[in-house]
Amino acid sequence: MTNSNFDFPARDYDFTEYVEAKNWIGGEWTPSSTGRTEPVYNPRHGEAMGSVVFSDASDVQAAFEAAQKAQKDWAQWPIRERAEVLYKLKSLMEENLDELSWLLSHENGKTFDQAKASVLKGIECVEMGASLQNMADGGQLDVSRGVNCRVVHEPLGVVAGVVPFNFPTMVPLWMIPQALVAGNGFILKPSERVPFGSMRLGELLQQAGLPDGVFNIINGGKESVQAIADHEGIKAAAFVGSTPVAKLLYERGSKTGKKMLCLGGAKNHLVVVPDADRELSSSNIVSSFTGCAGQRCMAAAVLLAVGDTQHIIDDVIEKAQQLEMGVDIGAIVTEESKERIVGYIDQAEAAGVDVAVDGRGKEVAGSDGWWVGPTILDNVEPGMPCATEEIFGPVLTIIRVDTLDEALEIENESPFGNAAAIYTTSGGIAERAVNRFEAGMCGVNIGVPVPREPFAFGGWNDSKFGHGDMTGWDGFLFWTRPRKVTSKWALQSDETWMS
């Protein structure tokens, strides 16, 4: 056992100084091969609180190694046994829930509630990761006399994630429980934006009981991700993240022979039609587009007004308003991002798009920090570029049409397939548009259309590449292969040429 504690202390927002994130490899905390470190930033406060190394192949093999040694044991561990371990990861999680909620909303810039949430989220999916013992069972069937096929789902070895900076403790375990409960050994790649969330729970997971060497940390940039994705040792290995990466990163880690499976951006569209609940669906379009200052791939990006809904339009206008920043509304991740978002809103004002709500030059006091506030743009076009790319930003782009058709058709053009809502009262409405939306995700008077456990998380087009989903028994089936058993061990007397 490691004699590290990195406790993080903060209980406010108050800018408190942290560690350096180095790779976890073997049960230990070890610096990268290079040398070299880049700052961690607190977006709330715009400054570096603390730092993290940046690794290359050879720091992926060290993890490779370590993982691989560690797994021929862990895999012939009783899957109830290797469940365990998850039990008590949750029972920890849970007692240290503030700290790693503060942790996450320093690193990120949620504000306390909604990394909590996420944390909460978290947990929620290691809780299926340790109900799987009592899914795994493959089956079997006497499927002649004397003849009986069964399916055992074993490990692939060792495998690997690659995650964003948008959820540090959520997405990891939208892969982490799954693959080790099958019995594979693990290599988390964190964003460098955010590797403190991946740390502690590297730190976790040795108190659950992991042996060490089944899960190791690899922290870097571009160089780590490539060679995890050229590593032909590797057998399988999850992404989450933008498009354009998630693309190649199929492409090029597929060359191998490695099960792939990466998730890209989005361009969610929610439609209202006339006859929605008014207070439902203005309260939960502006939870959507808001929530985690939009950086999460199911916020709201594009609204489809259908016919008369200016009274909801309305609504949403004021409780957009109404949103406190740095209380309702988090910190934007990276100056850059910031830089980004504004210039989608000014390219569209500049376009002639009526800027409805007005996020820009927003500020917390005693903050120098990254800021967007709540951004409403009205009365765009369909092709404008805030209408069909990523802001990933809190902006809302609405689109007024006349009918359901024509709103079902802009959904379907996009390239993207991820999420799609209907907000209405008519079960008849709400069918049409879920058996027509070109999305993976759908929701019925729900921006944010996120399965819960145990239905699994992924998107269709270009939000996904690979086959099967993220999370549940989708995502455990990812992470292993099937055996097939077929035995008999008696002559029958009324044999035939199949049996």
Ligand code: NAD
Second form
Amino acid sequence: MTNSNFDFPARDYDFTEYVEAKNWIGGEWTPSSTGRTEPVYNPRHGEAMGSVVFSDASDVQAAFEAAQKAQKDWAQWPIRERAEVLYKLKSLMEENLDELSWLLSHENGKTFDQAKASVLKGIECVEMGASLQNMADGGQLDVSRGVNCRVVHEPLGVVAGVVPFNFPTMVPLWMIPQALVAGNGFILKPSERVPFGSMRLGELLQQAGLPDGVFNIINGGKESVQAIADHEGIKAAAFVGSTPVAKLLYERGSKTGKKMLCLGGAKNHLVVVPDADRELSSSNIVSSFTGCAGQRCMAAAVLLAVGDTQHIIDDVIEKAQQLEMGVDIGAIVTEESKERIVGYIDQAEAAGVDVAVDGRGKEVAGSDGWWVGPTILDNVEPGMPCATEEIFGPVLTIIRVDTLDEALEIENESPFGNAAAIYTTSGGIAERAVNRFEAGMCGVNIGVPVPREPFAFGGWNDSKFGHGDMTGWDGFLFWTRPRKVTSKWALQSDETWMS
Ligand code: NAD
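Compare with the form predicted on its own: the form predicted together with the ligand:
Complete assembly follows, chain above in first position.
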């Protein structure tokens, strides 16, 4: 890796090239001070495609100093000019869509189509950032005779984002557009398993005209994240990842007085009732639990089948069996993750659960990568680990119940609260379910109910620690602080130097 453009030439799954992920500080690729690196694997091949540096507090400090210096001037740019950089980033991402999609397919293991869909969703987030210039008006009012109050959204200074492996380009773009257009300096800590998509973003932002130092990348693991949480000068940090880390980081970062917003893991419940549309619900349930090989926080995890829904379950089983490994189902990010997923299936089988579709041992011919096929565990009891813990793989757990109330009770007992959905053709049933779900993002006949821009993204309960949501207008509010200006002017004579 040099300081020149990092073009990833892959245009098929077979390509292998060794690349090095360094830190991006002040617009330069920089080695970490620890000198330590770890391999980055291509999950489809099961072999290293590159390496990533591991950073410590001194690297975070270097990124902080670069960001602090650059941010002072960046904050003085009019918001329209800051948003212009995002417009250019959008065009550059569109021009480089294939490259960005192949890059993240290689580092993450997603199929090319799924990788491309996630880059496109990232572009939608950039578009939201570009439109903030037309929305960022804080409001004003004459609150008394001759007295006016107005609100101005001011940047916080230097802020940071820590992101997971499962959407290497999209999740950073849940944070970066709002934070930058607001006038902050930004430090991104990508997942050490997928550093390359973020690196490409750094270069494209530079190409789009972002001044060096406004956006920086620190690579590494736990040590670099803790240094971000403990840094007194970093004024806000957002996190997306698993619940235990989200909770730890929220508490640790809050001790320094930082604004913290930490999105955690999930165990999403889908409820299907007998009047549901057979084709729509069965196809949708299958794509919800198998999309991105189940490695997404919005994936279906538990299907609560109410009453006589056997016809729909039969279709779900049949459709899941037809999916092709490597074409419809991507790879699992690491061998360890594959073993964790298979462990849950083994455990459920040993407890007497019916493995209606078995993804264990499903592979892609000639690949040494990490694969688990679609798996359906049927007739599961509510308290079992496969019904309550986050598996983060293409595994659907079916719990059969007699009534909608029973289904809602089970959903409500989950400590998570990211997403939930109901499949029905009845508006009344849909309303009843949506109003009672203990989840921040609810779907009606949609198994992956991601709020699209300008609506904000965020769950409830153990799926989120902190206040507000990410993306959309809420994202802009998170990365800013409101200044209230109250003004009263002495009346001047009509005759002034302006007359
Ligand atoms: P993870 O929690 O292991 O890692 C996320 C980030 O935290 C990475 O950058 C990692 O380097 C860092 N990290 C890991 N352990 C740490 C520790 N002990 N201290 C400090 N930092 C640490 O998550 P992951 O495996 O990369 O991603 C999968 C998880 O993310 C799943 O639980 C999934 O549900 C969740 N997720 C949630 C959302 C959401 O919007 N709620 C979105 C995507 C993913």
